[in-house]
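First, one chain by itself: the form predicted alone, in structure tokens.
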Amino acid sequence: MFEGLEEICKVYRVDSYAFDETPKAVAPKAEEFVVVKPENALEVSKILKFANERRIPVFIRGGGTGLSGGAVPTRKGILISTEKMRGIEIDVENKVAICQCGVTLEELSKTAEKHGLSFPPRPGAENATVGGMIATNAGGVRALKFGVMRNYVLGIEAVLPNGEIIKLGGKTLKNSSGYSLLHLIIGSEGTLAVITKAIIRLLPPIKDISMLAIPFITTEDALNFAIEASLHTVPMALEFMDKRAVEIGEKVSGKKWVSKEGEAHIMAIFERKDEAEEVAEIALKFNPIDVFILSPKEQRDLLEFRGKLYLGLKDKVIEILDVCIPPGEIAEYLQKSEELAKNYGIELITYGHLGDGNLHQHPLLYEDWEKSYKKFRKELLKLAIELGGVISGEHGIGVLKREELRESYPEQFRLMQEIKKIFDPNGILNPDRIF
């Protein structure tokens, strides 16, 4: 089957890359693969041209950093590292990076602070690398503020199944030149191109942030609170834990959270400080525990602590659903989220963007949970979109909600699917992601 492959690149065989950051109870199984590490859109070109021809799948793997099986090898096939692909440079007077897909979160972000410059969201974990967030147009706890990753690309280099080499956008802001394939390469999983290369906007540095917690008796307390705030000032983050999410959360990290009381917990980021003096204000309606800004220090823990929530979680869940709901109905599904969980006997723990509304809710291991929970998932989801919200914020479709966007958007999945062979008819590309 990879006869013929090693005259075009090095052929490895890693067992590590068998597997993402997918929970292990609802991760794919990894089939027979091989991985190959290019170096350029070039190599990628040959790869898909050889794999084209013979009608064997591609997968494509950046930081492992995915939640939804989307970097797993489901079928016998090649897998392409992006892990060599690092090149990165700054066009200061033109505010961009231009920078390969394999480049991470972290050399993005520190690459830019050294012209001067800031990539102020924060899409992923700091290993994610840029064609990952591209493909999954990843959003992340800054998104209220600054947006999520398609809000950043203004141009792209890919690789059609085909081999051929493609070109969209560029170093404008605006861009109303037909169609907009860029926008439709980002957030496609993998299932249309090789993104390769990116064009990303910079912003001028964030220069000094403030932090508020505050804990609240109510989570309708909370709730309140969060849409009056959010009439008065855009936080960079509005983050929501419950209380076992607060529990958990300084098990792992080792550090304190500033009240075990209440049953829900914020924490708010601002760009300034007068903006966070004017939300504890408002806060103090809502019948706060307390309200606390945080020094540098405590806002270095905290942050850490809300970090490593998902590592005290990760061999105790079944997976992390990351519904996206308006604002304005995060009450209302919360409470009806609760309840259709103690139906089936789950405990969950939610924690999440508040401010964007997407909300991460994990479903812990419970005996035969094989037996029910599919069905407890289908109707969470269900409960998500009638309250207008998706069935995924920022994770992806990959292959686990499969299912329930061919039966949740059945026009939508149709025309999906008629993308998906105009840009690649023999089905080559990251097959079983989205459909």
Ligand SMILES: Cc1cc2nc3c(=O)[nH]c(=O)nc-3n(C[C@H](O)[C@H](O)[C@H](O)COP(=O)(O)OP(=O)(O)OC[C@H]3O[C@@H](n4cnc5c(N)ncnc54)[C@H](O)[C@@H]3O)c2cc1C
Second form
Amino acid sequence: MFEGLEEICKVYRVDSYAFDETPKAVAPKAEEFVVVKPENALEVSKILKFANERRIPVFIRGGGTGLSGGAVPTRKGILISTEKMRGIEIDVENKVAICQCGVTLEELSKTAEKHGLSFPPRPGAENATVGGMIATNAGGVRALKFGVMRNYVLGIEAVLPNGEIIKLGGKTLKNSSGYSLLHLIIGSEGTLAVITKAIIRLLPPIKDISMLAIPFITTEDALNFAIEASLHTVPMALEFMDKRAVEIGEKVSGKKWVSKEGEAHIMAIFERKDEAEEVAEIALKFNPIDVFILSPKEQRDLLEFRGKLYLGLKDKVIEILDVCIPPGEIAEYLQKSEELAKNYGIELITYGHLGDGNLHQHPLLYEDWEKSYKKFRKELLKLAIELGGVISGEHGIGVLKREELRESYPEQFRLMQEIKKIFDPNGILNPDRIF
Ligand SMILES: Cc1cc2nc3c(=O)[nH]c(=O)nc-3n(C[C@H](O)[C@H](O)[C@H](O)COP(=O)(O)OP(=O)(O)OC[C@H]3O[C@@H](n4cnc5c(N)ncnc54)[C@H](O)[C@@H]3O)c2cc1C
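Switch from the form predicted alone to the form predicted in complex with this ligand and print that structure.
The complete assembly is shown below, putting the previous chain first.
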């Protein structure tokens, strides 16, 4: 099947690429695969032409930090790893980074900083790549104020499944020139093209941050506070954790949260001290246990605490649910989803980006979970949609939520299938994702 591929590029076997960061219980199983590590669009083009002519499935792996099984080669085929595509240059005057797709979030942020600029979005995994973040339209804790990946991609170089190299967008901030194919590629999870390069918008640096930690006795008070605070200012981040998430965070990070009491805990980050002070005053009206204004050391500790939460949960959970709910409906969603979980005897641990409604609910593994979990999950995602939400806010559909996507949005799904056929008539690129 792979005969002749060696003549185009070196072929590797890398067993660890059979996995990404998706929890084991729901992670897809990898089939036999070989790995190639192209260095530029031309090499990607040759690989895709080779595969397309022979109808060989091709998969794409960036940092492998995805949580929807997207980087796992689920059919016998070729896995393109973008790890050697690490070139990055900064155009200071135009405030953009021109990156190859394998540049990591950490490399992008640090390089921007060296040039006196910043890349504000902060998806949680530093080794996620520019290609992977664009393909999943990644978000993160700062999406509330700074938006998601889509808001930073001005241009793309990509390779179509037939090997054609295309360039979309450029360095301009505005573009109303026909259909935005650029935005079609963003969030397409590698099903339409391999992104090889991107022009990423940068902003002036974020100078100081101020942080609050606020434990509340009831979830209701915490949610009412969040709504009131949002009428006055837009924090950089407004994060929520339930009691169990706090316990796990303390265990895995070795750092102490500000209080052991309380059902609901808020962490809020601001660009300006006066914003933090205003929000601290607002919080006092909603019966907090206390309002903590954090010192720089406490800020570092609690950011580490928050950053390690997933590590503490990874082996205990079935998966990470990733719904996004309109802020005004979050209270109803949380209450009804807890009731639903109780009916199924499921324990949910919830934390997430409260400010933008993107909640990460983690159902804990239980005996014989395979028998009832699927039904629970369907009902839960249905509830999210009924309340005006979506089934994935930032992790993507991948291989995990295809059925729910098809059932929830039949018309959109049909159009997506037709678009897929135009880009990839032989269905070789990232099969089993989205569709
Ligand atoms: C601890 C932790 C915290 C996280 N926090 C966040 C968060 O806050 N916000 C968030 O949005 N996500 C978060 N994630 C999920 C993950 O980091 C993102 O989905 C990220 O965008 C994936 O990037 P990656 O390079 O690792 O992609 P991969 O996992 O390698 O791939 C993801 C998908 O993108 C496709 N792909 C990769 N590169 C390309 C390319 N060059 N061209 C076309 N398709 C490509 C893959 O085929 C796959 O379908 C977190 C994950 C972890 C482990």
